[in-house]
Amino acid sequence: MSSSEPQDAATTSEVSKKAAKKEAAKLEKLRRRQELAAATAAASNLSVEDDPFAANYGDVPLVELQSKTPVDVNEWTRVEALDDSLANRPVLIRGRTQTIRPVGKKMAFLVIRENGFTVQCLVQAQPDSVSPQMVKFAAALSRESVVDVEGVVSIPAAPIKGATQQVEIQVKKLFCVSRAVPTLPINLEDAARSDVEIEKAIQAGEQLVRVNQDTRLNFRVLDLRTPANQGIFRIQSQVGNVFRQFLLAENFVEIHTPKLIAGSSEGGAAVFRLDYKGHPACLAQSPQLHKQMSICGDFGRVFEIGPVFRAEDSFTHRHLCEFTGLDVEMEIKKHYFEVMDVVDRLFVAMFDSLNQNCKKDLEAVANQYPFEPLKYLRNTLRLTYEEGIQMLKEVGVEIEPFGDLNTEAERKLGQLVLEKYGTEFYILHRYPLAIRPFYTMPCYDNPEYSNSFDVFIRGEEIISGAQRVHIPEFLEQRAQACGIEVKTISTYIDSFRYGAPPHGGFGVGLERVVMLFCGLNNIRKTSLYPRDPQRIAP
C-alpha cells in the first residue's frame, strides 16, 4: 500500500460527508417547497372577493401599526397562561407562527409561540364565522409571521404533543402584524436540534441538518428563539437578579463606572488602547480602579454590572473579548476571608434560586445541550494554592511552586476536588504574588503569596478577588513593579492620600457562570451578541 492511500482515504471520507450535507440541504429545501405547495393548492381556487367573513382575517394595514388607536392591552392573553381554566372562554393572544398544518381546504392547524410557550389552533371552516378563504389565508402564512388569533379555548380529548399548552383555540380571527420572509435563512426546527438526536440519526442511516455555531451567530435574531436559547438567557436574567437582590439585601450599593480610562486597570497584554484626543487611552478591564476609589468615597460597599474588555480571553481558547462583569467592592474589618464570606453565601443563594425558579428554562437547555445539576456544599470549600498544588502532584501533575495553574491543571484540580469533596464549586485562596495584579494584597507572613483567591465551577475560574493594597506608597511600588506608569493611574493612587480603609474584592464572569453552571462547552452560547476577534456584527 502506498504512502498517500490513507491520505486518498481521507479525503474522500471528507467528500462523502460534504455531499452528504449538500444532499440534507437539498432535501430540506424540497421539503419545505412541497409544504408551501400543498398550502397553496389546499385552498387553490379560493377568491377573498364576496366572502362575508373577510373582516376577520387578513395583513393588518401599515396605519393600525403606526399606535393609531390607544387599547387596553390587558385584552390580550399570554400564550402560558392558557390553560383548562379558560376552557369555552374567548381569548385574544399575539405570537409566531411556528408550524402551519393545513389539511385539505377547511382545516389548518397553527401552533402558535409566544417567548417559548406553543398554543395549537384550528382554524376550520363554520358557516358562521369561518370561510374557506380564511384557510386559506392561514396555510399561506410563513413560518415565524406574528398574527393576532382570537379564538375559543377548547380541551382537546388526547395529549397534544407539539405543544407547551395542554389546550387548543379554536380560531374565529386571524390578523398577521408582521409576515417573515418565506424561506428563513436557517430552520428553528434544525437550530434546536440536539447533538444527541443528530448522531443517533446517522446511526440509522439518516442524515439530519447541523446548524453550526457560526450560522447560528450570523443569523443569531433567529437562534435566539430556540427553546435552549431562550433558557440560557432567561437564566443568565436571574443570576444577574440574584447578584443584585442579595447585594442590596447585604447593605451594597449599585454604581455605574466609566469605561474609557487613561491607564490599564490591570496591566498585562489584555488591554484596548485607544487614542483620545490626543491622549492614550484604554478599555477598562474591570471596574477595578473605580471601585476602589468608591470604597474612598466612603460607600463602603459597592457593585456593579457591566461591560468589560479584554483583547484576549486567557481562561478558555473561545478568544471573548466583550463580557459582562458582576463586580464586588467591600471594607474589610481584618481579613480578606470576609470578601470570601460573601462570595459563599452570595453563590449559594444564586445556585439555589436557579435550580428552584428556573426549572422549565434548565430543562429546555438540557434538552438540546445533555448536562448534570452542579453539586455544591451548603459551606463552600476553600483550599490553599499550596494544598491545591499537592492534590496534583500527588497524580503526577507538576506545578511550578510560584507558577500559575494553567487550564488543564485548573480542570484536573477540579476533577480531583469532586472527587474528594464531592463539590463543583470551591474557592483556591493564597494565590502567589507574582501571578496576580498590582493591587492585590501581600500575605503577611510571606511576601510571596497573596491575600488572593480565584472561584471554580467544574473545573474552571469564574472569580478572582483579593484584599487590595490601600497603602498609596506601596500602591506605587506595586505599580512600578508590575510595568505600569504610574502617571496613568495617578488620580486612581492618589485617591488613597485622603484616608482609605482596609478593602477588598472580586470580578464574576457573568457568561462563564451561565456557561458553567449549564454545562456548556463554549461562551458564545452565553454571550448575547459575542464579540470576538472575527466578529463585531451583529
The other form holds:
Number of protein chains: 2
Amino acid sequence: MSSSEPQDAATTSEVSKKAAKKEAAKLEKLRRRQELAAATAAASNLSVEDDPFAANYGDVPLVELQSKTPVDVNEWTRVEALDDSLANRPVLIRGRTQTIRPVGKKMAFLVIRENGFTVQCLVQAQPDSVSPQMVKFAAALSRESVVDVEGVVSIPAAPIKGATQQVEIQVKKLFCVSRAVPTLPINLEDAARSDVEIEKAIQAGEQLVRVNQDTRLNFRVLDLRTPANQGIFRIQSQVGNVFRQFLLAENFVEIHTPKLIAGSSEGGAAVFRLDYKGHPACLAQSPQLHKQMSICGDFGRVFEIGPVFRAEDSFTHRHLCEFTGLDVEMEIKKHYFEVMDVVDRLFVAMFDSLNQNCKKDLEAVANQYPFEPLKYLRNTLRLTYEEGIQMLKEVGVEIEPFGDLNTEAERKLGQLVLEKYGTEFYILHRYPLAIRPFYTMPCYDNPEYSNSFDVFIRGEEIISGAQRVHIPEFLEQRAQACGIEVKTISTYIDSFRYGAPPHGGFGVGLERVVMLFCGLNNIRKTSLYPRDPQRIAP
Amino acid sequence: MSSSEPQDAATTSEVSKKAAKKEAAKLEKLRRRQELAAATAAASNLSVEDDPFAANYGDVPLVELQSKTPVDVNEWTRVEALDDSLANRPVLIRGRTQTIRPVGKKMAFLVIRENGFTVQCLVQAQPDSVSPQMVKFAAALSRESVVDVEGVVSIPAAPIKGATQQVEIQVKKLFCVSRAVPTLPINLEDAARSDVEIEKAIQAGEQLVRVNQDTRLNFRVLDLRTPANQGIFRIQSQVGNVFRQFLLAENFVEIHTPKLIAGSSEGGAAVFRLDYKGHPACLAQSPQLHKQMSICGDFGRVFEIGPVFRAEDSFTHRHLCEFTGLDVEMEIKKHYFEVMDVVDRLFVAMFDSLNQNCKKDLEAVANQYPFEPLKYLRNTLRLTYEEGIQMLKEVGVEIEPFGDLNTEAERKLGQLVLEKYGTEFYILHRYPLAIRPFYTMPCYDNPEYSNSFDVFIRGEEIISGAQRVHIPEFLEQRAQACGIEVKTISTYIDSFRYGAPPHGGFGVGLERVVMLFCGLNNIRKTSLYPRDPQRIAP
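Could I see the form predicted together with a further copy of the same chain next, after the form predicted alone?
Now the complete complex, all chains and molecules, led by this one.
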C-alpha cells in the first residue's frame, strides 16, 4: 500500500490558466533552444567529406525510409536476443540511443535500447574501417534517436553495469534512422527515477531532478518510454486479455454498444452533451442500458470493453473524465450471488495470471514505485454492508446506516479487513438502496437494502455490481422515484416488456484495476492519455 | 455474393419525420392493444382458486425473484443438453415460450427456447398432479415469456419437427418468471423468415409478413432473438477474439486511446463537436493520431478495438456514424509490405477460424440470408493500384489514374479479380497520394503514389492501411499541403521530434468484416444498435 508521490493530486489540482500560459511560454523557449541545438549539431557533422569510410555511417536519407527496399525483418537481431551464443557473430540491431559517451576522439560508447532491453556498443576508430569522423558522428548523436547498428558481438571481460545484455557490439556501421531533437524536454533518466532515490540523494546533500506528473503528461510520448510505464501498459493489456479470455471461456459474448445516445444516459449532470444531426444527444456514462437490453435480446451473458464518459468535476487521484470500462451483464436464475461468483473467480484468475505472466513488468513498476504484492484469498471474502459499518463502528467510525461510505471510511474498512481477514480484495454487498442507481433490485426482505455489491482493492472501490430490476412496471416506478424522466429512457424500459429474464452484472474501471493492483497513487499513471477536468491533451 | 434484401437501403432512406410520427402513432395504438390484451389474459386466469394443484403453476411473485434464495444453478438443465440419455429423468429448464399450442382443454404444447435450442413440452391434465386450470394457464401464456418448466424427459415415437431437441418434456410444474406483453410488435417467426421463403409463398399465392429493416431496428431487442442475429453477433464476437489473440501472440500490446480530443481530430467536416469543460473538443474519427503517438512512446506494436465516430451524412448500406474500429500500428524496418504481411496472415487466420469455429452461427445466418462461403487464397493476392485500373480499362471502365475508385468500380474490380485469380479477398496497394490522408508516406520513386493499401472483401473495401510519415518537418509540410491547420495537431507532430521509428498500420471496420464475410447487404445488420444520420435509438 505504498504511495511514492502522495502530493501528486494536490500539485496537479493547482494548475490554473495562468500556469498553462507559463507552461506554453516555457515550451516556446524550449522549442527555440531545440532548434538552435539542432542547427549546431548539423554544423558539427560537416567534416565527413574526405572520409574514405563515409559509407559506413550517416543519416539515412528520406528516400531510403520510403519503402524503397523490401527486406527480411529477420536480418535484424532483437536486442533482447543478444547473448554470448552470438559471440564473434555479425549482427544488425535497431534501437534508440539511450546514452552516448565519447571517450577522447577515437572512441564512443553507445547504449542502445529496444523494447526495454539495452546493449552497450563501442564505436572505436580502426584504420581499415571506422574513421575518427564516424566516432565524431556517433558522439554527436542526440539521445533517443533511432539508429541501425551493424557490428560484431564480443564478450566483455567484466560484467556490464549500464545495460541489460551482457555482451558488447563492436560497431562497424552506424546509421541514424530518425534524429531526436538535441535537448529533450524530459530526460528519460530523470523520468525513470524513483522517489526513494531522490530522497536518498537529498540526504546525501545532492539534488536530483524530479519530473512532476503534469510535465510527464505534457510530454507523454517521452514519459511512456520509462521502464515503469512500459510495464504499466503491458500489465493493462494483460488485464484486458485475462478478463476476456475468462469470460469467453464461460460462454459470454463480447458486444459493442453505442456511445452516442439520445436523451441523457443514466441521468445526472455528469454527461457530455452534443448535437447529433439536429437532435440532442450525449455520450454514454456506461454501457448499462444497452448491455441490459442485450440480455433482453437473448445473448444470455455479455461483456464489453470500451470507453465510458463522465463529465464530473472530480479532480481526485482516482477520477477521470474518460476511462475504459470492463462491463459484464448476465442472466441469473435466482440470486445476485451468481454474479458475485463470476467476479470472485474472474479476479482471482486475473491476479494469479498477472503475478505469473507479468513478472518483469511488475518488477519494472516496483523499481520506480515500490509496492507490496496484493494480498488476496482463494475464495474472496464477502461482507454485508451492515457488517462493514459494524466493523467501523467498533473502532469509533460512525456511518449513517443508509448512507454511503466516503473514501476515508472505505480506506479504514480496507485496513480493518486486512487485519482481521488477511486480504486486500473483498466484496461488500447488500448496500442501502438509496445510494444505488434506479435499476438496482431492492432486497426481498427489506426494500431499504438492495441486491448490490461493491468490490475493493487496497481499500478503494473498483467494481460496482447488482441484480437489476427486470420488471418494466417496477423499473418505471423506480426511475420515477429517483427523479428520472421516464420518457427519456422509454426504449430501455420497453425492452423489458417482451419477456425479461432475471439478470445482473457489474462494471470495472480498467485503469483502477491496474492502479490498485500495483499500489499506484494516481489514476493518471495508468491511463495512456488521461482526460480530466483540466486536461484534454495530448 | 448474394444479397437477399437489395431494397433495404433505399427503403430506409425514405424514412422522414412524417414517417416517424406515423410510426409513433402506430406504436401508441399497439401499446393500447397490448394493455387490453394483458387485461383480458389476466381475467382468464381467475378460475385457479379451488384447484388442489394450484401450487404447481402460476406467476412467480416478485419477492421470489429478488434474490430471496441462493440456488445451485446446476439444478437447471440447459435445453441444449436435453437428449435421450435423460429419458425418464426429471429436469428443470428455463427458457422462453416460443410457441404455445392448446389442443382442446386438456392439453397444450409449448416449445421452449434457450440460447437458440428448442424443446417441445407437453402440459396434459392428469388426475393426480396437472389440473385443467394448469393447462389453461399454459395455453394463456404469451409468446416470448420466460418460464421455468419442471417435468420428465420422454422419447417421442416420431421425430419432432418443430424443435431442435429430439425429446419431449412431460410437464409437472410450470412457473412464469417474466410475462411478455400478449401482442408483440414483431413476431419472431416473421422476423426469422428468409426472403426466399416469402418469394416462394408469393408464387404459391400466399402472403407472408416481411419485417423491414427499420421496424427490426425499432424493436431491436426482439429482432436480436432470431437465429440469424444470434449468429451474426456471435460471429462478431469471434472476429474480435481472433483479431486480438493473433496480435497478442505476435507481441502487440492492446491500448486504449482517448475518444475525446481537442481540436478537430484528423480534420474535415465529419466530426462530432462538443464542449469539454469550456474547451472546444470533438470525438475521435479514429485512433490514428494516438496510436502513432504510442509507437513514438516505444510500444513497438499496438492495437486497439474501440468506437470511432463519423458525423458524415452518408446514408448508404455500408456507412455508420459510430462503428467499432479494429486498429493496428507497428514499427517497420523498411517497407510497408511488413504491414501488409500482418494483414495477410491475420485475415487468413481469421477466416479459417470463423469457418472452423462458427459453423452453427454461419449456418443460422445463411438460413435466413443465403450466401456462398468466402473464397480466399492461402497467400493473399496483392495488386498495385495501377494494375487494378489497368484491369478495369481492359473491360472498358476508365478511371482517372490519380483519382479514386468509386463503389461501382470497386465492385467491378472485385468481379474481375474473382474471375482471374479465384479470390474474393485481395490487397490493392500503391494508391495515388492525393486521395490518402496527410500522414501517408509518399512512394520513394514517385510522390504521386503512396505507400498505402486498401483491402477488399467481395468487392467492398474493409481495410485501409499505409506507411506513415515519421519525420516531423515532412509531416508538417504534408499537413499544410492538405489544408490542415498544423497548430491544431501540434502535440501529434511534436511526438515525432523525440526520435520516431518508421512505422505503419491499418484500420478495419468490425461491422464491415462481419457483413462482407457473411455476404450481408446492409451494415445495420451487423451493428448491435446502429447509429446513422437518421437513427440514434434504441
